[in-house]
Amino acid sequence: MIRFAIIGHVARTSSDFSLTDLPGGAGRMDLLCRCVSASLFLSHGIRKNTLCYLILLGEPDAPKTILFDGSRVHHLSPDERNIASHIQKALRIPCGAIFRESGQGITVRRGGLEKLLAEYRFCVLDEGGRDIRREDTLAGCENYLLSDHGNFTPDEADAIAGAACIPLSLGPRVLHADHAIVLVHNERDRAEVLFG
């Protein structure tokens, strides 16, 4: 299983946004559904073996994490305002420590980045990182974390120093978060085909 989890840092934590403003009274919002997009979609399909994480830090209620799980996943479509309809219901229901299910095979609880490290190792997508490209960089890598517009917090720097995060890079430029997870699909995809 692949596993993106991207922090949103002014995302809303309440379902009182307007899906016509995901940018601006959302947090961000349009950047994270971007985000879930490229994480999930292929041209005619979803990948199956993929969870993507949204952690929203924005008022009124942080932390929370939304979970969409490829495999279970049933009516969401690719665009901006279909899965910020997801969000919203998600963020509608009452969550505790343990994921709830908002829908099919989308889910939320309480909690954010810490307990996220404390389950699983990721993979940074940082610049300064090793190279994506060099032979065997991706071998037992299948969690990666990614900030939305904004750089990770001093907090966050720390909390991903302390779990010994490995940081990868896909090349010499900052790149958009979504973009960021096509690569990544696209240089997994590359070295199956090639190594098997």
The other form holds:
There are 2 protein chains.
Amino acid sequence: MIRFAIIGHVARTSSDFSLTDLPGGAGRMDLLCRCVSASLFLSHGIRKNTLCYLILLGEPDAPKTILFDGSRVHHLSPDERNIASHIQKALRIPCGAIFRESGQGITVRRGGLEKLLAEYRFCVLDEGGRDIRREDTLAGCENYLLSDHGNFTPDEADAIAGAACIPLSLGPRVLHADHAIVLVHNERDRAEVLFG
Amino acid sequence: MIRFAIIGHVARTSSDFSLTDLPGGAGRMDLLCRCVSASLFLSHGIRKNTLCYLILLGEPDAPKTILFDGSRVHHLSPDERNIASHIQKALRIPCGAIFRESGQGITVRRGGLEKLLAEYRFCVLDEGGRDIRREDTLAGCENYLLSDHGNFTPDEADAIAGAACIPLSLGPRVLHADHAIVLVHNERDRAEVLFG
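What about the form predicted in complex with another copy of the chain, after the form predicted on its own?
Whole complex next, starting from this chain.
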């Protein structure tokens, strides 16, 4: 199973945002929606081996984590508005310590980065890291952590360092998180064909 | 200058679509918007050396081509709704044989694929093509042609063959057009660093 986790530092944690203002009122939810799309969608299919975690840290009820499970989602389209409507639905249900389903393949729980880092070991996408194209870089690395339009905060950077996340670089430019996910998938797709 | 051209086979050619239904009423305009975003946006900047052509072939007034010029666009955000609003504005102005400006860095003209193929030589992204990672594949190839969610039509395939477009492959999976653009940019970014 491949996991992508994206931190949305200002992403709204209640359902009271408008689907017509995802970048503003919803706290750059447009970017998080594109990350879900990049994580799960092939041209005519879904990546069933992929999970996408959105860590929402905006007002008024942070932290919450929404999980999209590629093996189970249904009626999900790759456009921002559709994905945002599923996020809105997830933010409408009561939120506890354990993931609870708001729609097929979509679940939500209370908690953020530290909880996830305690469960899985992540690689962190970072311009200063080891080039993902170098041999063996992908071996043993199935979980990838990214930040939204902002950098990791000092507290997050400490948690990441404490969890011994491996830093990986994707190339010479600083890219949007959703574009970074596309590159990770491509690298894995190629490795899968080469090495089975 | 790098050019991406994307054919939108059902993309609406008048401005009378709703920004709340880009996949349906607007004819998969959501995908074309993501292609503009993938062509032009870095994490905190614009790719000034890149042009993105949307070839719109849907009802009621096809063909039209909208051009986004990375060196000149302003007030463009990477979210689908914002980009779609600029497309709508371009579809509102009278459309002639020559590109005419509807907003800063955004122009529109009458005409489609054949007109563009007569002006520039394109590589076409195609699963059966030569792997973009092979040495020299990028040399002399600065223009990239893609299709939306549908395949090229037989007429388009003939025009592409007639123009001697070079087929390029990006990897083992069939991807969304916007994801393909991300991969091309990454390949070029890496080559630029290696070879200046």
